[in-house]
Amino acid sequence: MNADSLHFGASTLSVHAGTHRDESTGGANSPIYTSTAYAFPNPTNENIYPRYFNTPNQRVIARKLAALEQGEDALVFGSGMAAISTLLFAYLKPGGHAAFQADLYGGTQQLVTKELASFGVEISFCRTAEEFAAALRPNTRLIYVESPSNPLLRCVDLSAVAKLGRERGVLTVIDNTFATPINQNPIPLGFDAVIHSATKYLNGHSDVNAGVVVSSTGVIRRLTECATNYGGMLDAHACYQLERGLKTLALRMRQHNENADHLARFLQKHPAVARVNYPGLPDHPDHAIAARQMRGFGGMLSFELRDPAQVDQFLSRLRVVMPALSLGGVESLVCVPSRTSHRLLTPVERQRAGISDGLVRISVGIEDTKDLIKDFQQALAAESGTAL
């Protein structure tokens, strides 16, 4: 299959795009190329080496993700943070300025505030397209958003931000991890680069750390020059696992979307819950934006317990759902962001970001919907004062 054949659907691309066919055996799966030494010169006259991001297994992932995100090319990294940091340091130099969405994953927030600032990069934080427009300066080089955001599921008007970037000559970048390319494609909306923590939904089985950047050929060429120096590549075995996970991405996301929608509506009516954050709910502050730019609302949501003191009891009562770090796997996971993804922020920074001690984030898996709802119902019973 031609990896950039956009007339194919997402399910077909998930299975077939980028596959490396072994002509000697006709195998359906891409072989695992374990070599770190490749002949040179060779028929393509390319110096193949894992740290150069050009081995067959690395290129399989790049082609598949480029097809799914409707980009020209991609780079696969050893983690989502490796992908993010490589892109930021490739485009941001001392004296430059970048505008970041205020609602950021805690790891990204740490990178921006601790590392970029120490390198002399000026930083602004914004929440809306209007705030981004007001924040841009003559030395602005990059706009970075995360939509839906972690963990409050805030959404930004991507078309408006992309238009702003084009008009001002500023690179626009989005972390599309929560949405996945099945639910949202920012590049056709005008964005320059898409980042994923492939550890999450792209792999989908909680057993691989990886990251990816999808963009134009020119951007990827520039990133490759930096990435080769930083050395954040993914090895062949992990690439194979990621490719296998990607084949069921579209199928998995349909169940993630469905389960999250049902669970969000259940939690919204529960007396122990003060608020539910899910862009698929009509009362979510960014529902209208999400409905315009997303095909599905994803498998992530969060909610506020009315009594934050009951968080530990709630977690201990869960039987199907697992309290754990990370997200995007086939199993349902919950965590408390103030203790996990945003634990490195100061209390003041968490308060400013809207991360309370009673906030619980849910990565909704692909289990039977009724079993998930029953598990939350019994775990929340004590908090609401109702009998089991």
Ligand SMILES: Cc1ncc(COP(=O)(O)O)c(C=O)c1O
Given for the second form:
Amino acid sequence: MNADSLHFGASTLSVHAGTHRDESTGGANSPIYTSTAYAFPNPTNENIYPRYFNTPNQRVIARKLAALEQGEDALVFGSGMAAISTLLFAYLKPGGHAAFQADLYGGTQQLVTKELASFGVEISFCRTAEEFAAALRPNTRLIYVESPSNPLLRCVDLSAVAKLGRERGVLTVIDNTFATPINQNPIPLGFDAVIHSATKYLNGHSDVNAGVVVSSTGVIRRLTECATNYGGMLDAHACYQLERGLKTLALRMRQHNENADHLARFLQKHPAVARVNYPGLPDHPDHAIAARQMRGFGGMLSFELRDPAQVDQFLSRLRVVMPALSLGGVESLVCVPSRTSHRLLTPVERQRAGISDGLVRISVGIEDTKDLIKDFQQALAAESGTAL
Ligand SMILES: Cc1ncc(COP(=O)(O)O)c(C=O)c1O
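Having displayed the form predicted alone, please output the structure of the form predicted in complex with this ligand.
And the full complex, kicking off with our chain again.
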């Protein structure tokens, strides 16, 4: 299906793209190829081995994601961080400079400040396309963006950043985990590479750790060389589970988008809530940018309780929604970023980043909208002084 996959819609691609046809039985699903030893020479004349990232099940995911993100090729990794670290170490060398978005996922932030910096890579942090333009130096090799970002859902103008990268010969990379290829395709907007923590929406069932990079064949060839040496590949069974999860990606995202939109509008009117961060709300500071580059605003949102002292009581009263780390699964989860993703920052750094103690992040699942709203209503009732 890949050759003319651009003619198909995202729902069709989610189901069909990349499937490894089982010619011997005509089965509808890709078989699971468990071998770590493959004959050589073989019909493909390729040296097949799981750590070479080229087994049939790994290639299924690569083809499906390349089709969904409109890239030429892709590589599947054992985690989102394996994808991110392999790409950064493949393209950044001592003496080089990279410009990162200021509000990065905490794990990426740690990798950049603790590991990359210690290898002699110069780092800048930026918030807008204008700040990225101002940060570029003659030795800049890479621009790295997360949009929408965690946990304030800030959005960066992707076309402007991509144009900047093209003009200055700098590789542009985006972590598209929050948006997914259903809501946002950065490659047609001019980005060079798209990363996903496939642990989240792509798999969607909170039971696989995986990562993906989608890009041109040239970038994927370079990444494969590097990845083969680092070794962070995904095994056949996890690839199969991820393929199965991906088949319902478009369907799930429609419900995530719809539920998040309803919940954001409900929370915005609630007296116990001081502020809601959701790019689909007209008063979000980046709503205009998001509306230009996203087809749906996603399943992630955050809100601030008026009284941060009530956070624990609020969490303990939730019945359907589970306080938990991670995101992007079918079940709704909440977490408090000041205690989880941003706990390693000092209170001053957190304040500067806009992360208050009363900030709650929600990964809105695919449950019935009315049940989610009812759950938040009853959990917030105590905070607003309203009887249950
Ligand atoms: C936006 C984002 N990128 C990357 C990662 C890292 O992914 P993984 O946990 O699969 O290594 C995460 C994990 O939470 C994330 O939220």
